Amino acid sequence: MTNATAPGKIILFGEHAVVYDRPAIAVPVFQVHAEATVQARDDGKVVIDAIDLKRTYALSEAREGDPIATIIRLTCARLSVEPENFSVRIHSTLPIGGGLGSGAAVSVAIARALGKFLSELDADKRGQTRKNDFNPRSSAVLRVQLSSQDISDLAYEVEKLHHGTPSGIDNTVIAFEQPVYFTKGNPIESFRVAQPFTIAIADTGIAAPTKIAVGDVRRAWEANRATYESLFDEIAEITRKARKAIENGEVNRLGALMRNNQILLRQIGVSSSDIERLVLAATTAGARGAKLSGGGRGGNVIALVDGVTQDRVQRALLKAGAKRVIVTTIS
């Protein structure tokens, strides 16, 4: 039996604009995670046990486009292994459609667990080969090793099912488990967090499929490219300033940048009355800044807090309708 986990993520700055080749900043959230367990079978089948969906089914019976079945097949294909003789059990504390990267986390956890399972199987086969003095060339010995980049690439293929035209930021930050400055098509850039800072993450309780919001923004962009390109440029400038502030330990600058980013996201058309209510509640209670995080139309609001304001902001968010609030420190 082999286990693997993957954290959630939040986007601090740059959502939506990142789809159009502008930068974004995202960080892992370890307070929530997806977990996958792979266990050997001897009946030739692959069985999926999706605990949170209350579904148990065979890989061969999975519907077309099933994301769990897709990541299993992609991982096995990447390793040149036939999918057979194992079960995959999945559990996640990440809300679906909550903007915390639930889909990518599940994919990364499964790819990690399956890669580790097959690596252990490889070791067993090599041990058996030595024990029985078999010819290694005829023993079907695997050479299994998935890098973080391999896992990110596999998860990205599944992200296309969830989001249509994903930026790639979810699978990247979750697979590498570190803060990233991400521009689509460019090498991953990690950066230094000079001074830790604290973010309250408030769940609106409204599932907001990113694919719909991304599609709506694309249609609006196609209808009015000049306006949207200008908005994306402004978001990109905010993101660049935020990276500089984080690297310089100038946490006090982040609040205004968050507020300005939220104004632009509102203009893009991905905010909502529920989001705006939580943003107002957070800032009124003392948060330095607040904005939506992720696709919008629901999902999460993030607020910049400190030791003095943390509890007060958390209470205000819950009173304003947040279903739960996670507090995480970025370091």
Ligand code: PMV
Given for the second form:
Amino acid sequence: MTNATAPGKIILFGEHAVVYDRPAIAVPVFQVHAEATVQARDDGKVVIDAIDLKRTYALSEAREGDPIATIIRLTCARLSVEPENFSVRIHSTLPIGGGLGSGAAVSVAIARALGKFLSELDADKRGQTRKNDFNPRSSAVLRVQLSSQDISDLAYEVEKLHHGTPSGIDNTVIAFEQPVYFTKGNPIESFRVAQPFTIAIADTGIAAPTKIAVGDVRRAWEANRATYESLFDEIAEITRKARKAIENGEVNRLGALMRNNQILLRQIGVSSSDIERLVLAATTAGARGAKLSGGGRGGNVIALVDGVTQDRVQRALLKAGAKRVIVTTIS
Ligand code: PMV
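Here we have the form predicted on its own; I need the corresponding form predicted in complex with the ligand.
Shown next: the complete complex, the earlier chain at its head.
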């Protein structure tokens, strides 16, 4: 039996603009995770047990575009193995459509667990072969371990099914499990967090498919390119300043940058009354800044808190209707 997990993530700055080649900053959130367990079978089948969806089904029966079946097939193809003789159980504590990267976390956990399972199987086979006159030249079973980049690339293929035109930020931050400064198509840039800071993550309880928000922004951009390009440029400027502030330990500058990013997200049309209510509750209770995180229209709101304001902001968010609040420290 082989087990692997993958964390959630939040986007601190730059969502939506990142789809249009501007930078964004994202960090992993370890308080929530997806977990995949792979177990050997001997009946030839591949069986998927999606615990949260309360569904057990054979890979051969999966519907077209099923994300779990897709990541299993892609991972096996990447390792040149026929998918057979194993079951995959998947469980996640990430809300679906909540802006915490649930789809990417599920894909990364499965690719990791399956990659490990197949290479362990591989090692066993090699051991047996060795006992019976191992011939390295005929060894078709020598396989590579998947790197974080491989796993990110596999998960990106599945993200395309969910989102249409994903930037790739979710699979990157979740596969690498570190804060990233991300620009589409570029190698990932990690950066130094000079002084830890604390973020409260409040769930509006509204599942909002990222694909719809991203599609609406695309239509608005097509209808009014000049306006949207300049809104994305403004967001990019905020993201660059935020990176500098984080690297220089100027955490007190992040609040205003979050507030300004939220104004721009509202202008591009991805905020909602529930998001605005939580943003207002957080800032009124003393958060230095707050904004939506991810696709918007629902999902999560993030707020910059400190040791003094944390409890008060958390209570205010719950009172304003947040379904749950996670507090995480970025370091
Ligand atoms: O809703 P999430 O957590 O999947 O984040 C989406 C972020 C966007 O920038 C809106 C889309 C993307 O592909 O980057």
